[in-house]
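Below sits a lone chain in structure tokens, taken as the form predicted together with the partner chain.
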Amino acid sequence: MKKRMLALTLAAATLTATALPAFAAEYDGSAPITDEEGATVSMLATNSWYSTVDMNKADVVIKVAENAGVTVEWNMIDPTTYTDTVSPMLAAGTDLADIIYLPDLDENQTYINSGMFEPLDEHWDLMPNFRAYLDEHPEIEASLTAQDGHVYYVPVVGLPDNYLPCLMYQTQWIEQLGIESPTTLDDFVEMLRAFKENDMNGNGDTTDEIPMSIMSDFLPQMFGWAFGMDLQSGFYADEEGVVHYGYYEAENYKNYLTFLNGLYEEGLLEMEFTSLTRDQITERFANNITGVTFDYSWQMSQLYSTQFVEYDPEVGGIVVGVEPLSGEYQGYYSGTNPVKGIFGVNKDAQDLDLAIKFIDYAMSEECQTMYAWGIEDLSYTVDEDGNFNYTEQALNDNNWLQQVGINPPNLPYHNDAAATDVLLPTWHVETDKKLAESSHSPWPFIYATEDESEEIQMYLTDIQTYVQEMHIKYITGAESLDTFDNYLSTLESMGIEDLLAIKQGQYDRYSGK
């Protein structure tokens, strides 16, 4: 008896124990999140896109850690080599830091299936920072709440309609053409051609003009649209919420097909595009040899136009975006969906209550604040007002502001837009924000069921390599456009029509229907 009474004493201690965590009341979702000495965490993530910056010194991130209080173990990886070196990481599961960025959104559920990360909504109370935020951003919440109904990530949120990639015309050679500046297919040719004949850079020679410089990755978000099909996602929904495949559209994709083996054929589409890199295409612009590109936004103020000399900011942009090409469809730019990438919890945490806390602290108002706009009286003061403004410095040298730190890839910051906008001439600004309304909501990011995603897993990646293959062939004419029928038959034998059922099914969950 009195055994029976101990053990359920101890029972009982230790369900109160679990349910309210040590240091609980302690954490408001303000630094410092912990008052203990030589507190660590370790987390896993990408170092900056910059090779001139390396995050484990920069000012914002050593900030962060400072003001919450404890010692960040940073192991930070290439961004370009990330995936292939964390998957097998997580793969094997052991080691592995209490914070980690996830290779990828995990939309199959592989990791939350296998249990590796932790639950984050049953720590609500841990959480505050996270909670109000999501609160605020209900649909967030929606696209982050897994299969079970729990939430395993701290997401990374971008903005989902400015800064995309556009077409970029060079300005200076369509004012000599005296033409509009094209927004339909057939002016958009017409002024391909012109480029190609004319000698429009004015050094005597007609034949080093290359009309167009666009990676082949491009191709498809730049004029899929125009032949009604989101070529970028694959998949997208019709206004009656059928879903399709955009290589798998029998009269659209052909026609697609057609107009830029066309293009290729006659020399406007250049031979090389399927291995044109972006510092090709700046030389070009340096050499001014080309006329049309299709990038990141970003890319027409700080890379492209600056390669003129007598490029000048205040008076606007050489290589400038413009609105999409439209067709027999209305033409649009590929919208990103708000989260870009993840951050979870590793269940295995060192002191996962402590892991918790410092993501939740990351994510917090002030943390945003300095992913924003760096660290105050370094790279931006506050006036009278409440304004924000960036230092000289912070205005002058991007690559300075980008080593204090700001958006850094290994925390959970959100793309601001105003912060974005201030560090631009003002003529991108102005484009930016007329191209915003020309951009289309892209294939929702929605979170498969296990039997989704290992018929998913199956098809997909086969299928994805033979529509490249087939993309690439079509257009260099290595394959006649003769055997499309062919190619829709093999498509169909490789799954197609159950991949789209499953895709249909995920579709109308996420519509509510």
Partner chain sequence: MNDLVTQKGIVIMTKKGKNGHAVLSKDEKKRLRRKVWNRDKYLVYMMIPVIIYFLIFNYLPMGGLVMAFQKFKPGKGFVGIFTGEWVGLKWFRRFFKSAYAWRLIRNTFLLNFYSLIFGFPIPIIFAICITQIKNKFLQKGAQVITYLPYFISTVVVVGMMTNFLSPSSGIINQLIQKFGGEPINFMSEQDWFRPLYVISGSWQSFGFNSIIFVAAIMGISPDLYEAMTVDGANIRQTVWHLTLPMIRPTIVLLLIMSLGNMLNVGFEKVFLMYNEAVYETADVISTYVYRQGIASTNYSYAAAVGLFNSVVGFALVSIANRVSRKLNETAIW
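Numbering follows the first chain given and starts at 1. Since we're looking at a predicted model, the values are computed, not measured. Compared with the form predicted alone:
Rigid-part assignment between these two forms: I359 and F195 are grouped in different parts by superposition fit.
I have the form predicted together with the partner chain already, so could you send the form predicted alone?
Excluded here are partners and other molecules; the one chain stands alone.
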């Protein structure tokens, strides 16, 4: 009798195992993530920046949830009011969603220290997609690792090297002068002088040319590295790992200011540079009265070159990005930090494991393809060679493409260079790929300890305000460079050495990870 009962028990177990659906009890990173009927996850995130787009109805957002086998209860808030709306909710810490898009990067670990979010590294068995991504991108894992050694957030990832701000020349003026595009500071100045002194637009007036049109915020990016400093990030580490503050460099920063003051005095950097807008620069190119600007690479073909009636995207650009300028030091373009936003999992989630699995699946390659391209045969196709291409409607109707759900701000998308490339002329893509080779990594995103945060807040705002004020004064000559030693002394009295010590400790900690 006992043998017969054992046989029946084993048979029943076999039937039960055979009857299970395709979903495996051990999550492997693929969909569906659960076999539970009516499984639900709640998420708090931003809606689209496009007023005509509702991410609740976006095909991609709907498809991700369908594939996962869950119902997502969305609370999507207008991005323009997101911080003001969500910050009080997080401060209260009650009635929050299972998964939350944070209003900032939590650099001071405020939310981490509150104990609100689950340490995700304690659940790597439920996060194969995220774990694999961090293995491939150790610099992002180092940024996301908190002081206590845990990883709490899943990132939104941007392009660190592509489509960066860059120097752009008006190629017709270059060709008219019969010169090569300058790559050194000396040759660049000679080109500006030629632009200023000649009738480059051929209208018979040699006084209406404006050699260079640049918004003031871009000046540090344009010239800093040629003098050996990252003035975009401000803080940077040299090859030996020693941290510097570019605006506190006694020799290099003074040389930079002397150079720009010379451009200003000579009229090669116009008097109105502090108030110049992109719209004004665009109008100048439309009237063919300026030859140089500095702006996001995207604007080469999408804004500036299109101002010329003779522009043919099949032939090439008219306002084209060029290599960064070099001086005593090699020139670079300042890259960007890849972490653009973060999602955390509420430790009080209704079903913690399900929430963790869902945000992991949302990081999967399958989902990233949808974020970049949309839905196959609706917004993109794949040819026999495996190449992705947007459909005609996707290419010609950006609002429709946004409605499909491209780069959904309510999910952890990664910007995809290939999906951007297909929207641009070949000459632009080739130019951008070349410029990306000249990018320099910025100061990394690093979490501050509580003590560090207090000290940084004590010093940094006042220092930056003073630096920005003196930056303009020295360039315009409102303050003589004879007072530069006093400037350095003032920074020292404001605590710059203490701030550098903090930043050095942060960088050492980051490098160790």
